[in-house]
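Listed next as structure tokens is one chain, alone, in the form predicted alone.
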Amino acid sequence: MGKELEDALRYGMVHPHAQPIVDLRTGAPLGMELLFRTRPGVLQGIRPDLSINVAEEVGLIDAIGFEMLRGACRLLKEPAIAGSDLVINVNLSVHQLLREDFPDEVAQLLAAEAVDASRICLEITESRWLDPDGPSRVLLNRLVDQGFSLALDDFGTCYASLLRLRSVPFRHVKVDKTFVQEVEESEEAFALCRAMFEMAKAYGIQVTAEGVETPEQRRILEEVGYIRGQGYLFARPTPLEETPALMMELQRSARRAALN
């Protein structure tokens, strides 16, 4: 698979998709997450998350990460996106956090594309490798100083969540879909979703529920206090060229709903 990934990058076959992040109360778009995909026929039948794991193993994760950032820059230049306050989330690998020159390279890319860092939120997956006392913390602070916001992804799936919220300048956390998709049937999942929301709220951090798939999940999350949600209930990941139209349609639907 490593050779296929290398060829996809070399021949322009990486095809990022975007999935909206919406206001649970209205359905209006608040932003979107960029997701790694390849064009049809490439990596056939291989899950995207497995592709990312392989990319890390064979040393291609930097190239994929920058391709995703370039995709975010292209999208931010689309008139329907450029004229809005939508923020694009791009996933950041822990491997990238171990490279001291990474913030400088990202800054150069955004300068060349004439894109403001404040329009991009970097998502970091919660991991035991994200040592709050290690070099990654210094790098994260450098990225924040450049204007990026940070989101802690898959919140709740690893240890020491509270410690990470206290020690790293995250502005957002994303509650893992494992909890969200069990919130209807499981009292434990409901209690955990509520506890994670209250924990983040106590630190002034915005919370997004990932993997929202049913109206009942949405209703329960709203009752807990969640405002931001992401999942198939609102939209599936969409190719970048179709994303501006999707965002405009979500905005129109929210306005129509507000009038009813």
Ligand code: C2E
Second form
Amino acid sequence: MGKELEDALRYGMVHPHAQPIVDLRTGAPLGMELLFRTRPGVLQGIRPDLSINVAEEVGLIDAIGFEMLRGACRLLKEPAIAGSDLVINVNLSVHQLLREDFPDEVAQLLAAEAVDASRICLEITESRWLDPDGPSRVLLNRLVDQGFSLALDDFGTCYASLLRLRSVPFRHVKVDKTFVQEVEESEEAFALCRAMFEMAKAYGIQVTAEGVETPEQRRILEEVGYIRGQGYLFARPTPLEETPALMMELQRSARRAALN
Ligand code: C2E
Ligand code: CA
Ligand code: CA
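Output block for the form predicted together with the ligand, input the form predicted alone:
Shown next: the complete complex, the earlier chain at its head.
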């Protein structure tokens, strides 16, 4: 699979998709997350997370991560996105964050593309962040100083302590979909969704619920106080070239709903 990934990169077959992050109350878009995909026929039937794992093992993750950041820059130049305040989330692998020159490299890319770092939010998973060999606080703070916002992804899966959460200026946490998907049936999942929301709120951190699939999950989360949500209920990941139109459509339907 490593060879196929390498060819995908070499021949421009990486095809980033974007999934909207919306305001649960209105459905209006607040931003989007970029997700790794390849063009049809390449790595057919292989789950993206498995491709990412292989990319990490065979040393291709830096190149893929760079492609994803370039995708974010491309999208930010689309008139419908450029003229909005939508933020684009990009997933980072810990490998990228272990390279001391990573902040300089992204700064160079953004300068060349004339893109403002404040329009990009970098996501790092809780498990990788808690790893003792994970990224240094210094490096994460450098990225924040450059203007990026940071999101802690898959929150709740590793029980990050309150103190650790305060040690890095995360602006967002994303509550893992395993909790969201059980919020209807499981009292424990409901209690955890509420506890994570309250914990983040106490620190002034914005919370996004991932994997919202049903109107009932949306209703429960809204009742707890969640504002930001992402999931198939609102939209599936969509190719970048279709993303501006999707964002405008979400915006229009939120306006229509507000008028009714
Ligand atoms: P993630 O960062 O937690 O991304 C969210 C995953 O949830 C995505 O899976 C998305 O398609 C999926 N999802 C969104 N809404 C729903 C929903 O309502 N229900 C369900 N069941 N799933 C939903 P995807 O695209 O397969 O990506 C899997 C993982 O692969 C990501 O999890 C992330 O850890 C990794 N990944 C994807 N793209 C990149 C990338 O560009 N760089 C890095 N380093 N990792 C990436
Ligand atoms: Ca993510
Ligand atoms: Ca996640």
